[in-house]
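Just the one chain here, laid out as structure tokens, in the form predicted on its own.
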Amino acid sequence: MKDAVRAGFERTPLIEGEEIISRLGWRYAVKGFDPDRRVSERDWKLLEQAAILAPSSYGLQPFRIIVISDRDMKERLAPACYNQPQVRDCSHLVFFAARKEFTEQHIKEFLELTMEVRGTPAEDLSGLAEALENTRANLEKNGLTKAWAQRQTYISLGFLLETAALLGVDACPMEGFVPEQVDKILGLEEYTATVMCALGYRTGSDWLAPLKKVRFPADTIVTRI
């Protein structure tokens, strides 16, 4: 059944390319956020679902998403993130807050991870064990760490933003705030605070909603060989 289902995916695509593109198109960083308005409890479950999916080094997923919809949180939040109001009126507010450290405990929470979704022996990831403690040590032999962590986040961020598109749900992505503050108040250890999204629904009174998407054409921005 399982083969079956996945079959289906392949063949037949769940949501015409146009439709795709309409709904990117529509979506853009909101500045105004209705404060009276939530995104549904069913919506909101999506939206962590898709950020959970998204591609990882090694599906490693070297980072936490932090979700608040508690008012009084979102006002102690504000002062560090310059008092942008989208931080105080949106439904929901999320950080991508990366690793710090890549650990051998991670690993070995990874890999059993591992062979209890996919029923893998030890012996079977003996390879993949040996490549993730590569990794691990490079990277902290570089100073590394930290940059591959918080790369990742943002691979995750962009798949929060497209499925809020696709459910009409608005977003506002954004670096404006300080770290050090946010990770103090949100108790943040051995992570710290990368990148932050604003979610909710736009007020009718946002100057930018009317405007239109400014982008350069294709032929400036991609190269074909």
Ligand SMILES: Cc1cc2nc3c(=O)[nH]c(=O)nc-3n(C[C@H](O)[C@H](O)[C@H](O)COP(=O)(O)O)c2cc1C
Given for the second form:
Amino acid sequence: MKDAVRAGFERTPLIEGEEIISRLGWRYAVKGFDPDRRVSERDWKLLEQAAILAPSSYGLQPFRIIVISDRDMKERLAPACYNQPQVRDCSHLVFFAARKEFTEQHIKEFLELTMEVRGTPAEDLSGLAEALENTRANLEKNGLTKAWAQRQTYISLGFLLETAALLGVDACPMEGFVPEQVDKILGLEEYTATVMCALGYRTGSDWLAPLKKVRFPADTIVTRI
Ligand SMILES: Cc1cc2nc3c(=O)[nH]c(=O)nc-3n(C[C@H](O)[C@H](O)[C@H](O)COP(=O)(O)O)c2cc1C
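Given the form predicted on its own above, what does the protein look like in the form predicted together with the named molecule?
Below is the whole assembly, all chains and molecules, this chain first.
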């Protein structure tokens, strides 16, 4: 992944604002994927990068992203996903799996990575280390660790969905699966499948494609103060 550049970033939008909205209006939760069309390697790499660039609590990324393009594996997973056709027909199926436990080891690895990437001395991170440990202990004490980790997965999903729309790749986010079954098939132990996303290209015959988007009016959703 290219280093993210913050200072001196060119602020001219890559595409016009209206174009972004029009792309987001183009996307819909695709039911009918063309089983013969694959997302290119290049686009796939960009999509993975977008999902990884999503923010997370403290930047801890308490989840894994499992990408399945193997046909046999999709076939095995389909019954655990209520046989939703997207699972078999998409180009790439992605599971976002949340960490079940927030361990001291995770904190250690995160601090080590921060020191390595930013060249920060350990002593400068002692405040962060303490905050992380407090957060960890609080989440554990209140039995909230899994829910906390699961929330992070949806942010990454959002980045993936938006980037897919901007690249002209179709997608369908899905919670319609049995986590215990999916975890077993994927051999997940420390993680649990939380949400999935099928990606690929819509067929011309998907009945949903021509339907208008249903959204409550902005004023009923947004409160401006
Ligand atoms: C968390 C989540 C879970 C969803 N689960 C499913 C699913 O299991 N199967 C499916 O076909 N669509 C699923 N959807 C798609 C929604 O039905 C769809 O996003 C919604 O109807 C709005 O339509 P649009 O995305 O086409 O604008 C899910 C969407 C989200 C965000």
